[in-house]
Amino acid sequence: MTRDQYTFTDPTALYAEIEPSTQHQDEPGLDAKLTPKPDLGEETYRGSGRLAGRKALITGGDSGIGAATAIAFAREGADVAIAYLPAEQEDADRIAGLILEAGVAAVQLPGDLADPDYCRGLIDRAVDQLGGLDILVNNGGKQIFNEDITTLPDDQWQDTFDVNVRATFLLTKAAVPHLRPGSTIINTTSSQAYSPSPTLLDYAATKWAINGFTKAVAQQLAPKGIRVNAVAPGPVWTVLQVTDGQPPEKLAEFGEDTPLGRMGQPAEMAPAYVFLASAESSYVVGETLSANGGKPTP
């Protein structure tokens, strides 16, 4: 029997072929290159029409969790469009022939996530090749450990914020003419808004950021109609630990200090994101809805 996100499994004994290894890319860096490939969910996500006729935009959706909401999305009947950066072309390419195999529209919006200029536009340029927009998922993000303040780059700083808040801020600001209600908006937090890794002091400082933008910006488009949600994911094998989202010697236990015992992979948050993008969720709104091996969080 072919395994689906419906199938009863045990899950702690999900993934266990899937061990990662001390490698490393220069950022961004490709799913393409990634040993082993992270579950994307190309061969167990199966959809049921919970988005039909919904009309997306996912930054980050060329590869990791991105990707596989993109891919869910798609097959729930969402026409999809991607934010990507150049670089990333390759899987961008490949994730978006998995969305036209769905049957839906792909649209590609390659641009960088840390000029405002693209930020501004890209909102935009997708209603026009969707021809409207329900749901935008602010995912795209910028992590690169670092072992002490002292050490941090300013310019690494500023980065982070810009990729990680600066761009959730102005898309989000410039999706909201564009939604009616009954869109939704679901940003990208982490594990590290809460239990913050010292060697991740600017990523997880934006990511507590996002919280709190997240919690903020849904009590102002609430009695629009717009929901707007997170999803904060625990370690999850994606090529942001290999460029640098890590220390390459801590890869091969990532993940193995959660309750589950080991780390997550793309295809299991995507039905986080299908759930909070779906009027399933109709009263869910400001929540943030952790995924992460069971790690308690406030």
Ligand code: NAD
Second form
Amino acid sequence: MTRDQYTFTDPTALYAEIEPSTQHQDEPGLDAKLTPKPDLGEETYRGSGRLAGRKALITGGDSGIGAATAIAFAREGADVAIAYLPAEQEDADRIAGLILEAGVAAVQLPGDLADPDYCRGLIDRAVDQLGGLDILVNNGGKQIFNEDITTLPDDQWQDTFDVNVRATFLLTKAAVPHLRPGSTIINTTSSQAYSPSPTLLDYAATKWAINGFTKAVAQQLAPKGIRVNAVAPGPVWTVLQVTDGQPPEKLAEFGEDTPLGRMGQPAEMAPAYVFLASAESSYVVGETLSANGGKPTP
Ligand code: NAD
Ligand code: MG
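Form predicted alone done; form predicted in complex with this ligand now:
After this comes the whole thing, all chains and molecules, with the earlier chain placed first.
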């Protein structure tokens, strides 16, 4: 029998065969070139109709956590639009193929989240091509390590905020007029919001900002029947980490400092997004769901 997300498993032993290794790609990088391959749930995620008939937009849906979420949403019965950078077309095509294999619609909407006009137009295009919108997953993100504040480029600070924070704001703002009661928004923060690495000043600050934004706007939108929550992944094996997300010499021990003693896989993040997207979480509002291998959070 093939393992799926319901199989009884020792979480310390899971994914022992996927060891992090030193490598480098230029930003934004491709899952297609990441070795060893991450588990996006291609062989392991089993759907059960939990999002039947929903329409979802996932930014950064081409790779990593967003791609695993796209596969899971599709297998739970949702039509899925993915947004990504044009340079990621190869990854996006593969994920669109997996979405279609689930028997739902796949929509591809490439562009740059640092461009406010793209952000504003993205929601209209998703609504148009999906025929509506019930779920927005703000997941696209930028992370570039830097050892010393005196060498952190002003442009990098600004870009990280534009992609991680401003896009989350602009997409949420544009989506709200389209969202019926029952719709959900899920933002992607990080364990970096609570325990920031000294090499990730700009990134950690954006993830803390996303957490605060989530908890504030969740209260504003709850009376409209729109629930906003966040997922806070810990160290997860994705291309983000090998495109200067971490100092390369730290990659080999990536995730070893968690209580589970290992890094996570994108497939282990997707069920958190499914839970927050579905009506199962109807009384969960403004929550940050950590999936981080056991690091304590406030
Ligand atoms: P990833 O590289 O697979 O996904 C990030 C995606 O962001 C890219 O695929 C890309 O499509 C998108 N993106 C980046 N810059 C963009 C831009 N300017 N315009 C449009 N799209 C852009 O890596 P991932 O780890 O799956 O990242 C997904 C989210 O998870 C990010 O928000 C990241 O901060 C967050 N996260 C990741 C980890 C981890 O350890 N991997 C931990 C905590 C949080
Ligand atoms: Mg990508």
